[in-house]
Amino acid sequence: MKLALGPLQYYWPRQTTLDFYAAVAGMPVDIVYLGETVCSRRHELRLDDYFEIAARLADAGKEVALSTQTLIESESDLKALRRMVENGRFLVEANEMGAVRLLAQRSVPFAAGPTLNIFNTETLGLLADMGATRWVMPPEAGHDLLAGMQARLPEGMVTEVFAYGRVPLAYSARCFTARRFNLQKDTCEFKCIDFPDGMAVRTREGEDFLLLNGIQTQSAKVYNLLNDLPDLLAAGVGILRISPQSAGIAEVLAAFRAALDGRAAQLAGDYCNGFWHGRPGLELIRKAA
């Protein structure tokens, strides 16, 4: 089983992002996804910057994939998508059907991202026919759905599961972070750069409920399937996805790597894993000893 670092979901300053990926080159991760998947207004890094980072990580022995934007809203977004699809070197993760169409037209293998919402084998089979060789299970899906999918997996298809990070729950054309500061999306002042792990939304009782990350809504709790690793291995999952965060990612990757190597590993924190067990996502289900 391989470890993958998913695309950065947050908006970080340029140097912070460059330093992060420089450190990733030495971390125990097999695959690194690069690209802006949330909002095209985030311009600290351009597509050429991601190409350069990809080349450096590949030189460091990492497998690199380029992740497309989830919502394509303008001609400039489409132009960037075409450049990514035509990069000619790195696998592309398609996160919307426009990217799938462009990749299928070029007859190149691609990864079917989690926002394609693949919940049945018919959809997965269709994408396989179009060139998908890897699929990422939607984070809100669980063990039972995966078991059914694995039983009828298209030949050669690799399964990837979101195993750690704040769960991306929804996307919208409206920017919630800008709205919070009474700003329009087109004049947002790039407020999300002030929140390196998203902006918390709390209940009236003061409990963390959700996170706002620009146009994206995330879970407040961090999803963690480290203790469910035996089930993931038994299900034949090929890749575990770890989502980047502003602190502690090296420790997270080290813990998952240790567990995969058969060594004891634990992560301290207020986690959840409800979706995996067919329960509300914010619940933490502890397996009986």
Second form
Amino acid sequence: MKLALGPLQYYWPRQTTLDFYAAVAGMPVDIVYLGETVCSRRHELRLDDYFEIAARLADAGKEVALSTQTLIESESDLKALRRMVENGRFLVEANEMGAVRLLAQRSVPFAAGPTLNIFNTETLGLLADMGATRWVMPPEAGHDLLAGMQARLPEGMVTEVFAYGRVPLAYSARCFTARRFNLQKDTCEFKCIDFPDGMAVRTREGEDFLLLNGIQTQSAKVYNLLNDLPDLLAAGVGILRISPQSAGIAEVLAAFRAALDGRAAQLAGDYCNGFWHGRPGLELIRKAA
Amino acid sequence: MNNDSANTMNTPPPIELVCPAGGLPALKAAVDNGADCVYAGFRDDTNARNFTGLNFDEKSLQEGIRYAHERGVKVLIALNTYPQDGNWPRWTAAVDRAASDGADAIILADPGLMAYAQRAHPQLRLHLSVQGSATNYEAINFYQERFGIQRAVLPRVLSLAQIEQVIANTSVEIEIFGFGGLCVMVEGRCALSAYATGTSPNCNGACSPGKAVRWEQTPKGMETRLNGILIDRFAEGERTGYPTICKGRFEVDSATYYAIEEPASLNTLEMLPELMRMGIRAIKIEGRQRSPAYVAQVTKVWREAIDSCRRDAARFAPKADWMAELNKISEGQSYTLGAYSRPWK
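Having seen the form predicted alone, the form predicted in complex with its partner chain:
Once more the chain from above appears, this time first in line as the rest of the complex follows.
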């Protein structure tokens, strides 16, 4: 089983992002997804910067994939998408069907991302026929769905599961970070750069509930399937996705790597894993030993 | 290739009024008040309005289709949730049922299900549901090439200029939401309800389900909860609202406010001339969960508005009594142009 670092969901200053990926080159991770998947207005790193980081990580022995933007609205979004699709070197993760169309037209293998809503074998089979060699289960799905999918997996298809991080729950046209400051998206002043792990949304009783990250809404709790690793292994999952956060990602990767190597591993935090168990996502289900 | 608008450069193409039918009485109300199409679903999780007491069984659907067809109105069946491995046959059976009952089109989100419908019922017209999250022409053309969809319903996230760009680059008919409840999230890309309650719009066809809702009068005011999570608290005399997560009030960075969206309704009546000029082919009215009286009133106003706009788009303006009628049924709720108007974003 391989470990993957998912695309960076947040907007960090340029140097912070460059330093982060320089460090990732030395972390125990097999696959790194790169690219801006949330908001096309973010520009600390341009696509060419990501191509450069990709080349450096590949030189360091990492498998690199480029992730497309999840919500594509404008012609300039499509232009960026086409450039990514035509990069000629790295696998592309398609996060909406426009990307799938362009990748299939070029007859190149691709990864079917977590927002494609793949919930059944028929849809996965169609994507395999179009060139998908890897699919990421939608984070809201759990082990019951996975078991069925694994039983009839298209030949050569590798399954990836979102295993650690704040869960991307929703995407909007509206920027909720800008909204907090009474700004419109077009003149947002890039406020999200001040929140390296998103802005906490608490209930009026002070309970952490969600996170605002630009046009994306995430879970406040960190999703963590470390304790469910035996199930994931038994199901034949090929890749576990770890989602970047501003601190501690090396420790998280080390813990998952240790567990995969059969060593004891623990992470401390206010975690959830409900989706995996077919429960509300925010729940934490502790399995009886 | 459809060529019926070749000589009509100066007249807008016909625009269909697509109205909600949560049950047979609402269907009849829509038909009687001027809908061109009604849309409906079966009584289970194969559609995105899977609520207790809503939707159609076999008999009521057959009667509804007969009623509509006798009056020249089309019936579209929404099968717009995602079948999951393990319950797939229920969705294909629903496709078969819609076809044999004589539906004029089915509205789908799942590619696998589209492939099935195309294979099993090649004559059946396919519409891409808003739940398919297709927001650009590359995505829409993908569904056309692969599955022969003839119409796409756009998520409520694009501005008018962006919609125009879509229309310029596809031969798929474009349908947009014109009136009613407003999802602020991209449809098909929202798991907020799944996270809080375990009930998912994508897989279960419902958001913020009634079984998870609690209303509680407390000394601090009326509290609404979803699976125990406080969604909002209303002061004495404040207009209360159903605890949909995106319409709740929360604390962010020490401010308490509608962090995601005010509980406003979409109303694009004033944009009608522009929508027609752009070549939008259908306007959808949201509200399968609303009463037959609501459906009747909204349908009647929109029918009048569309007819009036077709007669003379240049001089079109929403009439005061239309707005008054709509305000009456929406119980004082405020209106928004949503994403169609750029500043809203």
